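Only one chain comes next, encoded as structure tokens, the form predicted alone.
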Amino acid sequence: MQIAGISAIVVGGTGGLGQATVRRLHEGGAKVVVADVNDEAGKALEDELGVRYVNTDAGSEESVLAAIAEAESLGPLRVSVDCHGGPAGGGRLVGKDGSPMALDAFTKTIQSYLTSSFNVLRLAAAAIAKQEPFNDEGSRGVIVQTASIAGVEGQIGQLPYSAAKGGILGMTLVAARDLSPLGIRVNTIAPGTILTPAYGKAGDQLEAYWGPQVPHPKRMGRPVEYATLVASIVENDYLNGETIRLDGALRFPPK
């Protein structure tokens, strides 16, 4: 699928991962909904790339089709890229008084990046669905969501997050089953150590902290590059229930 003259939605798109990816689909001539809270850096990119973008809740239902909808009224929807992030709980399973682990922590973050991720790829099916066939393979278009190498190898203190991830791995081969008939193809990228502006001066640490434990290149990802896996995603025809890691080849440690 050519990314030019298609209409795509990124839900957290003005985040480090979602910054990139939309600028990286807005390069390629696609027609970008930037879906996200943060209005002042959702504008700004509207501002400078001329792309859309409306305020959502990854989480809410009327809230993603009224992204959807706007992506709907640029042309024909065939991609969607899902990198929202959210609050994590964390914590020992048992802690160190003995008390297990707040309930609230695991459902909170489940319902953050879980939960919220099976809205945005049920209801982007839904509306790619509605597409007409752009090849004679009855090609509609190509769900990206995000998980993590935390889903596979999560550390102590990551139950949660782990969990939530794990579960975005799970739906991965399943949904592209489901959408075969409708030809929608899913994949799933599952980044390592990414280092994006929202860590500020205290990237500086993290590099410092992650890099030599990389095996190559001995540094953190770059949100440029899980962009460029996205693009390669959305053009590659072939490339449908996978789950690709990008991370140097790092195996998270047990903390």
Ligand SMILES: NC(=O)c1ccc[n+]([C@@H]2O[C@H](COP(=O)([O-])OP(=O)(O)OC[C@H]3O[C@@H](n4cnc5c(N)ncnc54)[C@H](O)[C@@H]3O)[C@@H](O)[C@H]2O)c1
The other form holds:
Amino acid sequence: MQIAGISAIVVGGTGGLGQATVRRLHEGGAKVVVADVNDEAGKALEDELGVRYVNTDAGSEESVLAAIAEAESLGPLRVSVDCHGGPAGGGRLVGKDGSPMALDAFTKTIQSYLTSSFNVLRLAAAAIAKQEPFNDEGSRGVIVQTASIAGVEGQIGQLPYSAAKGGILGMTLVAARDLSPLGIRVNTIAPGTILTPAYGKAGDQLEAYWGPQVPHPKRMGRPVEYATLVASIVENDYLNGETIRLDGALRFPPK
Ligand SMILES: NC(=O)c1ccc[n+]([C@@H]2O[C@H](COP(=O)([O-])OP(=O)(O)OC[C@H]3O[C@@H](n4cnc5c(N)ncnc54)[C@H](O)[C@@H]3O)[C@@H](O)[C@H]2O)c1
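In place of the form predicted alone, output the structure of the form predicted together with the ligand.
Now the complete complex, all chains and molecules, led by this one.
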């Protein structure tokens, strides 16, 4: 699939991974809708690039539909990338004082990371399904989700986040199978540690900590490396139902 001439939504599009993706798709000639809750950063991207920003809560049907409608008004909607963040609860399953992890630490994290991802997945799929195929194989578009290597090897204290990201891994193949009659591919990127501007000055410390633990290259990833992978997923029509780790061969240790 060609990036030029399509329209795309990027949920979490003002964040570290999202913004790099917005820039990459925009440079490739797509019409991009930035769907996020950060109005200031969204408007700044609108002013700089001429993309559209729509205030969007990934967990709200009404809100995601509004972002999709905006994208549909710009051209055939063929791409949905979801890399939104949100609050995550954590801590040990049983604390040092013997008390169990609070139930809402789990349910809130599942809501913000997994249920919201499912919400974007289902609504984007239905919208892309309405587009005319762009080739004689019946292909209509692609959905990219964002998990984490913590969805496979969660660290101590990360149980809710790990469960949420593991849920996204689990949705990938079945979503691709469900959507195959509609010609919509589904792939997931599972990043390791990516250095985003959101870390600010703490980024140096993070890189000093994580960098040496990455087999090669010995550094954290860069948002542009995530965005490059998104573009490759969009362009490669045979890549479907897959989770791709983007981690320099890092495997998270227990802590
Ligand atoms: N950066 C990493 O090292 C890394 C590693 C593994 C996984 N991830 C995952 O990648 C995703 C993006 O990470 P990031 O580093 O770019 O984070 P980030 O904090 O820079 O960006 C997240 C974006 O999501 C937006 N957001 C928050 N709640 C939202 C909501 N309800 N609806 C829509 N947008 C919302 C924020 O405003 C922000 O712009 C997250 O899901 C994160 O768990 C990141």
